[in-house]
Amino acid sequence: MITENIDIKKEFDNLPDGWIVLLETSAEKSLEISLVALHHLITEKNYIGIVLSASRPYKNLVQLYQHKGIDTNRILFLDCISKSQSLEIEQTGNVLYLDSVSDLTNISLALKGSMEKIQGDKFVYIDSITTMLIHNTPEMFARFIHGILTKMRIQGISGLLISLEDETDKEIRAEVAQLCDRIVKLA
C-alpha cells in the first residue's frame, strides 16, 4: 500500500465525464505522485489504465507497481524503452513494445488500438512529456499529443499526463494545458 503523503485524491474530485489532468512536479517526487495517482485511478477508483511509458521498461514498472499494490493486471503497457534498449522482452498480454519513443506514428497507433480494445472507465497515463521531448521535435511532439489528447476527448477517455516542471517547452506545455481539465502542480 502507497503512503499517501501526496493528497492527489482531490485533485480527482469534481472532474467531467473523461477529464484529462496534467501533473507538473520535479523530477525529485515524478515517481512518486505517479505510484500514488495510479493507486488512486486503479486501486480506488476502478479504471482500467494504458500506461505509456517513454521512461521506464515494463519489467521495472510491472515490480515497482506491484510492490505499491497496484493491480498490474488491470494495465496495459506501452512500452517504448525495452526495444530500443535492446533489453530483455517478455512476452505477456498486457504488454506491447513500441519500437523508440521517437516513433511517435506508431505510438498513436498502439494508443488508439487499446483505447478501442479496452471495455469500461480507462484513462491513458502518458508518464512523462518532457522525456518524449528529449526524442521529438516540439513541432512534431506538439500535433502528435494535440491529436491524442483529442481522440481522447471525443471518445470520452480519461487522461494523465506527468511533466517536470520548469524543464518542458513552454510552448508544448501551453498546447498541452489548453486540452485539460485541470493543472495541478505538486513540487
Given for the second form:
Amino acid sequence: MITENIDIKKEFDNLPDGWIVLLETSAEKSLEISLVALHHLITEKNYIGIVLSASRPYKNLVQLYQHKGIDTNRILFLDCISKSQSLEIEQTGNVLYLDSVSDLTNISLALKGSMEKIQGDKFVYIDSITTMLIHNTPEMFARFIHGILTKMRIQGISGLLISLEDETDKEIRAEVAQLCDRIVKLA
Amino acid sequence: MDLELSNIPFIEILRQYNNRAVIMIERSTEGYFEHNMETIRLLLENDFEGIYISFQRPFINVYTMFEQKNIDTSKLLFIDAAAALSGEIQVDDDRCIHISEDIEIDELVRAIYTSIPRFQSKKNFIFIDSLTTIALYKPLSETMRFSEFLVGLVRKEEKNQISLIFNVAKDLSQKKFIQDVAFRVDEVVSI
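Beyond the form predicted on its own, can we have the form predicted in complex with its partner chain?
Below is the whole assembly, all chains and molecules, this chain first.
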C-alpha cells in the first residue's frame, strides 16, 4: 500500500510541460516519499519512467516498486550500483547496468540514449543528487546535471531529482535548484 | 537593497543611471526562472529591447515559457548559451543568435556587440540569466573577463542606452568571483 498521508498530487499540480522538480526530503523519509512520487507519476499520470539509481541496485528497486504496486514494465532502470558492487546481474529488457556512479560520461550517454529511444510522455528520475555527489566532484556533477537538464528541456522531457535535505552541499544544491521549475520539500 | 522586485522602482533605478545601469539581482533559487521572466516583462513593458543570454535553459524552453506567459518576444534577442555549453543543436530562429560549442568568451562578446544595432529602441538591456552557470564550464578568469567586457560596454556605449543585468542565486552570491563582480556594479538588488 502506498502511504496515504503524503499528498504528492498537489506538489505536481500546475507545472509547465517538461517540468523539472527538485524533491528535497530527509534520509529517513526518502524511500517512502520516492515511492509515493513514482506511484503518482507512473500509475496515476501514466508517465514512463527512466530511473537513474545511484542508491539501490535494480533487483532491490524492482522488489520495492512491485510491492508498492508500481508497474515496473513502464520503467527503464539505469543501475549504477550492481556492477561496481559486484552484485548479481539479472539481464532483462528494462535495465542497463552502468559501471559506476562516478562514470558521468557513460551515465550521460545512457540517459540521452534512453530519452531518445523511449516514446511517449516520460520523465527522468535521479536518485539521488546527494549520493551522486559522494562519488563525484561538485563541479563535474553540476556540469553533468546542467547538460542532462538542457537535453531534457530541448526534448520536453520531465524530471524529478531527489536530494536529501541538509546533506547536499549548499552551493551545488543552489546550482541545481535554480535550474528547476519547482522545489518541493517533504521532510 | 532587499526588496520584492515588484515593489521597488526597478525601472526608476535604471533611469537614475540614465538607463546605463549595471545591476546585480540576487534571487532566491525558489522560482528563479519565474522571477527572471517577470523582470523581462517589466523591462519590455517599459519600452526596453534587449538580449537575453541564457546559460541555464535552452532557447526553445525559454521561448516557449515566455510565449505561455504572454511576454512579447519580438523585442528580444536570445543567445542560447545553454545549448551551446551542453553541445546540443541550437534552434534555427531569427531571434536566436548561434554560438559555437566551444563558447569562447570573445565569440560571445562579438555576438552581443553585433546584436546591439538590431534594436529599434534606444533603451536596451543585456540580461544574463545566471553568472554562476557559465563558471561551471569556463575558468573564473574567463567569466570575469566576460563580465568586465559587458560592464565596459555599458559604460562606454554612446549611441544606445544599455543597462546590464546580472542574475545570481542568493546562496551563491558569497562566492569570491561574484563578490568581485558585485564590486563593479552600480546596485545590488536582493529579492
